[in-house]
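Okay, so here's just one chain, in structure tokens, the form predicted on its own.
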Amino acid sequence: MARMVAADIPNGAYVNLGIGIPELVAGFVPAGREFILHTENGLLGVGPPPAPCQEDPELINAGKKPITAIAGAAYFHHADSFAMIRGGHLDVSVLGAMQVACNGDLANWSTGQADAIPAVGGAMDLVAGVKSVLVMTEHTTRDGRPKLLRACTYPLTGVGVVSRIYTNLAVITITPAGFAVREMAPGLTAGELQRWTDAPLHFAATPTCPRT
């Protein structure tokens, strides 16, 4: 998933990688291409993950994972970081998801239960201030329930904000007609993919996964 997301990010884009599996994108930047990676705790110019035993405990991302900084990287206050986000200065945000609706609604911060996380945090700013929101997620929950739905049942992070979804089974674009399958994992049939998806899927042609 990280490799496919990285392949679709334009050269020179300013990109925020969300906590969790989106962080993997930093290790899959295609040769000859450059992304300026942003982390909301105050760094613009995140590099690839550090080599084992080369981690700097004072250099971490918003998920408290060790990172590196590229030449020319800039450090700044947390408030300045969110001013960049809210001011529309980032091109792409890659986020995880609990649920995505076929109209692009995103739920990725709470299940709505009484013991759930009490506040949405920076995810709300990212989906509101970034030009394009890409989602990386497993296609289903651990107990096999679809994450791609007709309508989200969890509290929303943003309404109609998702552009494209990358799962372990497919790459799906949000269109006015709903979920449009762009690519599909090798060996998977359209019927099988639909069975793991709550909302209807639209297939313009027989989708494949040709990338290597």
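Superpose the two forms; the largest set of C-alphas matching within 1.5 Å is the rigid core. This is a predicted model, so every value here is computed, not measured. Positions refer to the first chain, counted from 1. Compared with the form predicted in complex with its partner chain:
- A displacement of 2 angstroms or greater separates the C-alpha positions of P50 between the two forms, with the rigid core held in common.
- For T68, the Cα coordinates differ by 2 angstroms or more between the two forms after the core has been superposed.
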Given for the second form:
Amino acid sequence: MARMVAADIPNGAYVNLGIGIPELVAGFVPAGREFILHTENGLLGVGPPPAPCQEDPELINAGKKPITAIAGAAYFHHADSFAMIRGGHLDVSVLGAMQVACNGDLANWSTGQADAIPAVGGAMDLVAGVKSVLVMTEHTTRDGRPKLLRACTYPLTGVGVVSRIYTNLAVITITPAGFAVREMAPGLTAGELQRWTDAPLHFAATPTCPRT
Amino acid sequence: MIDKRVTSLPEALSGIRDGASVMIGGFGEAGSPIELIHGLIDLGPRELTVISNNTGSGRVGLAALIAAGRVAKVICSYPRSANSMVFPELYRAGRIELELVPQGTLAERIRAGGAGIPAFFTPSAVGTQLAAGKEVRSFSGRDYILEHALTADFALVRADRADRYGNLTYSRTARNFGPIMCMAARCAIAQVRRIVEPGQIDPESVVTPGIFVQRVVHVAEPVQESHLVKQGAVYP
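Taking the form predicted on its own as the starting point, write out the structure of the form predicted in complex with its partner chain.
Everything in the complex follows now, all chains and molecules, and the chain you saw is the first one.
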């Protein structure tokens, strides 16, 4: 998944990688391309993880994990950081999801349960401001229920904001007609993929075997 | 002679009374002014409104302030983390109020407060629960919600260097909310690792100009919150 996301990000892009699975994209930048990684707590130019014992508690990412800064990096305060996000300066945001609807609605901050502690962080700002919002997620929940739906049942992070979804089974683009399957995992049939997906899938011109 | 340096934490925190609003810098432990927070616990004001990105970890720093029952309300974007148990417990018991704000909206509300802008329109949170009850207006065909500025009586921040004028520099991603909170508070209090002579901070490198800072206190070696949390430390 991370390799396929990275392959779709153009050279020179300013990219924000969400907490968790999206962070893996940093390890798959194709040869000859350069992305500048943004972390919303105040750094452009996130580098690789620090060597053991080289961690600095004052140099962390949005997931509060130790990071490094590349040569040519820049630090800034939170209002500047979110001006980059909300002002449309970032090219790509890669986020996890609990649910995505076929109109591009995203739910990734709350299950809406009464006893849950609500916490939103920067997700609503990212989806509102970044030019292209890519979602990385397992195709279904752990107990096998679809996450790609006709309509989200959890509280929304943003309305009609997702551009493309990368799952363990397929790459799916959000179009005015709904979910359009761009690539599928080798050996998977269209019928099988549809069974794991709540909303109808469109298969026009779908390659059945992705690049390997 | 202008001299914003004070010699002790109690002096730095003097005047923070019951019911005060207090902005507290930091993103997780990075930039969290832990010595000032512990000093605030010692000082004792109650019914505080705290504006901060998180609600602390373990039972030290901001989490200890909340655990001590001093905080009536938090305005916050992410009030939980791997090691936060104090806030969730009080929140579920209905003993602390939460105003949940998207992180960018929180930052911009603070910046606007410091810049004399009473409110602004933003696309963040449009169409979500967090837009409930807020004015929606369309500009060039896109919907935006009205968000109001935040100011506070006090700001507690951690910086790296300061001079007697209150000019500040920060360390790496510990900068986060420090500069904008200093702008938005009537009295901004900075704990700093080093105090230097005027001129030793290159004017080109000043991050927070001294006009935004009222008090500076020297804390040469701040404790590391994550170490305390790992040790199971409890403050006081």
